[in-house]
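Only one chain is shown below, in C-alpha cells, and it's the form predicted alone.
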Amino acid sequence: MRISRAPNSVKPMIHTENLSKKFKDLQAVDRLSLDVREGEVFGFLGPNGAGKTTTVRMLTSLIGPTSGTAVVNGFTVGKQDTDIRRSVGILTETPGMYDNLSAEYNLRIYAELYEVKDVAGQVEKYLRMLGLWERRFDEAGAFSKGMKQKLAIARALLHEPRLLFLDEPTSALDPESAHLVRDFIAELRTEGRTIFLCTHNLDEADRLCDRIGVFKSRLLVVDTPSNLRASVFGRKVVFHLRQTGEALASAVRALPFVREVKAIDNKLLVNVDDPETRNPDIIRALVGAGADVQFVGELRHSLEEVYLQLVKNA
C-alpha cells in the first residue's frame, strides 16, 4: 500500500490511527490510519458499501468508533465531540430539510444553532452564491433534488468552518449546477479551507483533489492523481513518426532506462520513468536511427481506469 503523507511542517486537520468501526458481524472500517493536511481537497473514493459514509460519520462525531483514535480540527473523537460538530461543516449524501419551511428559514434555523453572529447576512451570502436567492421564500419541499443539494451546501457553510465534509456534492445536479458547485469547491480551497470529498464522479475528483485515497473498508492507497497513474500503469510516451519499423523500435528498446516499446501504426508507445528527462535521449536515438519525429505526447490514463484497477487488485 502506498501512502503519501503530509510533510511534518504541514498541520494535519484530520489524523487517524487504526480507526475502526464494526456493526455486529460487519467490519465497516478496518484500521484506517490517515493524515489530511490543512488547506487540501482530499478525495475519498470507493465502491458503494466500502465504508466511506461510516468514516465520515465517525470523523464528524455522529457515531463513535469501535476502536482506534481520530483527531479532527484539533479535537479528539470520543472526548470532544461537541467541539468537533461545532467546528466542521457536513453535507450528507441525503440531506434532510424542513420541507414545509422556506429555504431562507431553513438556513436561519441552522445559523442560530451554530450561533452565527450575522444570521441574515450569512444566509443571504450563501443563498446568493449558490443561485438560490430569488427562491428564498419558496418551501424547501418544492425544490428539485439539485436545488436541495445546493441548499444543503449553503447550510454546511453558514458558520464558516475550516474543515468541510462533502458526501457526493454534485449528485443529481444538472451540468451547469454541477459546474457551479465544482468552481465553488475550488474557490473554498483558495480560502485555505480543508475539504474531505466523497464522490463517485472520478473526473470531478481528478480535477479538484490534491490527493486521493482509495478505500474498501481498508485504505488501499493514498497519493496524488498523477502519482497514482504512474504507480498503476507507469508513464507512457507516444512518439508520432512519419514511418516506423522494427529498426526504430529496437533503437529505443536498447536504451537502458526504457521499460517497454510497442509499435502501433506510425507510433511508438514507450514506457519510461521520468519522461521529462529521458524524452530528449529517446528523440536523439530515433533521429540517429533515421526516424522523422513529427510530435511527442504522453498517453494519459483516466482516473477511472486507475481506480478500477486498484479496486480489482484489492
Given for the second form:
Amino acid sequence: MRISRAPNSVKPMIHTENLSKKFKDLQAVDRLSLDVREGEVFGFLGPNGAGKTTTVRMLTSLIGPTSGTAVVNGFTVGKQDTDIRRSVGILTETPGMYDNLSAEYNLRIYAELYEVKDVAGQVEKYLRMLGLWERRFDEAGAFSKGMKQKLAIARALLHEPRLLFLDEPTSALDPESAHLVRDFIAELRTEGRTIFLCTHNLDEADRLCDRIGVFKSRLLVVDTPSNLRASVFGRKVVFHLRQTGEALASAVRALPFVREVKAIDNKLLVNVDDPETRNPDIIRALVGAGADVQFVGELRHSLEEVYLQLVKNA
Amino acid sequence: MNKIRTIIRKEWAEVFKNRMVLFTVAFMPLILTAIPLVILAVTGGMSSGSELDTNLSELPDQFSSFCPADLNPMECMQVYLVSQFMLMFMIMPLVIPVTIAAYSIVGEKTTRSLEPLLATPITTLELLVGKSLSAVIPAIVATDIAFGVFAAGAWIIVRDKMLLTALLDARWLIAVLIVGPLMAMSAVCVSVMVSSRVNDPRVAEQVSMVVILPLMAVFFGQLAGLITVSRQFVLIIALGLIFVDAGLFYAAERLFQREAILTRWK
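Would you generate the structure of this protein in the form predicted in complex with its partner chain, following the form predicted alone above?
Next comes the full complex, and the chain you just saw is listed first.
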C-alpha cells in the first residue's frame, strides 16, 4: 500500500489515523490513514459497498468511528462534532430535498440551521449562481433530477464551507446536467475549497481530482491520476514509423533504460520510466538504425483500467 | 432555540400541505365539539320530571358525584352526559400529534431528507424537540380552541351559572390544560419509536394509534360504571403521565440518535 502524505508545509484539511468502523461482523472501514490537503480535490473511488459513504459519514461526524482518530478542518471527530458539522458542507448520495416546499424555502431552512448571518443574501447568491433564481418559488418536487442536485449543491455551500464532501454528485444525471455539475465543481476548486469527492465516474475523477484514493474497506492506494497510471502500467511511448521490423525493435531494446519493447503493425511500443528525458535517445537510436519516425505519443491508460487493475488485485 | 423554531416552521410548512393532516387537525375538533353541544341543546329542551326523573335513580352510583345538590335531576343528566365527552376531547391531543409526527418523521425517511438535516450543526435533542413540538403544539391549540368553543357554546345553550360551573368544573380544566399536553407528548414519543421501524406514514399512524387504547379503556370503564373520572382521578392520571412521558421521551431520545437513524432505521 502506498499512501502519499501531505507535506508538513501544507495544512491537512482531513487527517485520519487508523480510522475504522465495524457494524456487527462487517468491517466497513479498516484502519484508514489519510491526509487530504487544503485546496485539493481528492477523489475517493471504490466499488459499491466499499465503505465510502461510511467514511464520509464518519468524517462529517454523522456516525462515530469504532476506533482510530480523525481530525477534520482542525476539529476532532467524536469530540468536536458540532464544530465539524458547522464547518463542512455535504452533498449526500440522494438530494433529500423537501419536495413540498419551494426551492427558496428549502435553502432558507438550511441557512438558518447552519447559522448563516445573511440568510436571504446567501440563498439568493447560490440560487443565482446555479441558475435556479427564476424558479425559486417552485416546489422542489417539481424540479428535474439535475435541478434538484444543483439545489442540493447550493444547500451544501450556503455557509461557505472550506471543506466540501460530495457523494456521487453526478450519479443519475443526464450528460448535460452532469457536465454543469462538473463545471461547478471545477469552479469551486478555483475558489480554493477542499473537495472530498466520492464517485464511480472515473473520467470525472480523472478530470477533476488532484489525487485519488482507491478504497475497498481499506485504502489500497493514494496518488495523482498520472502517478497511478505509471505505477500500475508503467509509462509507454508509441513510436509511429513508416516501416518497422525486428532490427528496429532490437536497436531500441539495446538501450539500457528501456524496460520493454513491442512491435505492433508500424508502431513500436516502448515501456520507459522517464519518457521526457529518454525519448530523444530512443529517436536517435531509431534514426541511426534507419527508421523513418513519423510521430511520437504516450499511450495513456484510462483511469478505469488502473482502477480495475487495483481493485482486482485487492 | 432558533434551530428548534426553524424545525417547527419547516414541519408546519410541509406537513400542513398534507390533506390527511389538515383534515385531522381541522375537522376532528369540530366534530368532537359539535357532538356534546348538540347533546346539551337536545337534553336542555327536554322537560324535567316524568319518566327521566324516575330513571335517574337507575344511573350508576358515581353519577351522584357529578351533581351538586342544587341541580335538578335533568341538569344532572346533562352534566353526566357531557362529562363523558371530556374523554372524547382527550382524543384530540392523542390523534393529532400521532398524525403529524408520523408524516413528519416517516416522510423524511422516505425522501431521505434526514441525512442532510442531521449533517447540520443541529443537535439531535434540538431536532427531536423541534419535531415533537411541531406535533404537540397544534394538538394543544386545537384542543384548547375546541374547549373554548365548547365552553362558549355551553354558555349560550345553558344560560345557567350553576349548571355551567358543574359542566366546566376543575376536571375539565385539568384535563384540557394539563393531561392533554402530557398525552400529546406520549403520543409523539410513541410515534417516533414506531416511525423508526416503518416506511409508510399511514402504517406509522395506524400503529401509533395504540396510544388511544388506555383512553378508550377509561372511557368504556366509565360508561360501564367501573371507573369514576373524578378530579382526583384526573390528577392521578396527570401525575402518572409525567412519569410515562419521561420514560417515553428517554426511549425516543435514545432511538433518535444520528447513528441509529442512519444505520438502524429501516
